[in-house]
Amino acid sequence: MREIQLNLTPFKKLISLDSVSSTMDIVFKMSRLGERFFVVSAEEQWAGKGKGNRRWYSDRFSLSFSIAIDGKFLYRQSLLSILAGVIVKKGIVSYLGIPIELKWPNDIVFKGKKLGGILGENWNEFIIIGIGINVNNLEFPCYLESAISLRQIQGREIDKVELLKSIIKEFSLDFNLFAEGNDILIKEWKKSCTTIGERVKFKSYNNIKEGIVTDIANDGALLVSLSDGRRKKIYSSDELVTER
């Protein structure tokens, strides 16, 4: 274990791991302690959290990290994702400058593959952000045919140490934007998601029924207007079919 001191209000600390269940558990146990505002990475997971019960694909190739923060500063806890996926985006560009896009709720992606994505957990005393990006991964399980990696992108090495630098940093600049919900990252969101626009399929009671994403609500689900004028509330991508 490595502990680095962070000078990025209001972040604390930085815990650096070798291999792990999920660098979320470790935030977990560390927040039920009373600590906050503190970061942790791992160089392997091999329990990975992903929405819901799924686990979440990583290895010594990726960036894996979770934060902690105090409940009592994000006031629209319903777009935690949300908001996460602005900061961790600008933390890549800024690094990298690769047009990085946003698909809801929570998916980082570049050019319709999936770069990486983002897992919110509310417990109402604190908030954990579990973050994972292919970094330098240069093939993935062939379950995940729709993955890419930022090494793939640039065609060399990318250093993980300084890209969760850069991330930290903007979550650090923006932190109260952050916690307030403030519009101005819910417009850069709406900019940045592939998703507003497209033609969608969902599941209503026994039926299918489909129509186009119009925007977000203010509690995070999405707004989707059918043929007959109505709007439907998306709240999961379960909801949501997917062609094959």
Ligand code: BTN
The other form holds:
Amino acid sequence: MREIQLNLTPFKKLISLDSVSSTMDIVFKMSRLGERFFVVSAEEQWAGKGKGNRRWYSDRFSLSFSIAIDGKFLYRQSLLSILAGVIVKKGIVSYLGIPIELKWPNDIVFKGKKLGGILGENWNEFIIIGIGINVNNLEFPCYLESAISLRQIQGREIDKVELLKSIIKEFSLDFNLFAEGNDILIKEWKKSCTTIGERVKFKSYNNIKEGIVTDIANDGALLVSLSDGRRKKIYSSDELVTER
Ligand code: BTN
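Could I have the structure of this protein in the form predicted in complex with this ligand, to go alongside the form predicted alone above?
Following is the full complex, with the preceding chain placed first.
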């Protein structure tokens, strides 16, 4: 275990671990004991968590970390992973300068391929944001056919620690915007979002319906316009049948 002091207000320290079940679990336990504003990263997770209770694949080539924030600092909690996505994107772009896109609700993508994901957990008193990025991976399990890594994009090895610092720095710089759910970040999210304007299929009772994504609502839901002029709100990616 290594503990590094961070001068990135409000974040105080980075704890870097070797092998853990999930950085979400470690941050949860520490937050329950009253710690706030710290980051935990791990070289390896043997029970990484993805959205919708799915397993998250990561290995030593991936960047896996979670951030703890005090619950009272997030005004619009439903926008948690959406706003975090904008900040993570800024961190990647400012370190590597590559054009990253965001896919609703919390995927980090490059040319339609999944580069990483964000998992927001709101425990009221504290909030945990988990971030997983494919960094130096050269191959993935066959079920992850649409995954891509930064190394595959850049054609060279990437310094994971510098990338992590760049993302935390953006969290620090934009913390007030993030905490207030500020429109600036929402506008930035819309600019980078590949989902707006797409035709999507979604489950509606026993039917599959189709519509065009027109916007994101104030509560973070996707707004879909149906052919009969009605609008439908979609809250979870699990409601979508084909997302692109
Ligand atoms: C997704 O399903 O797209 C979200 C994936 C989030 C993965 C990260 S890796 C670091 C943190 N620890 C976990 O177990 N999950 C998150």
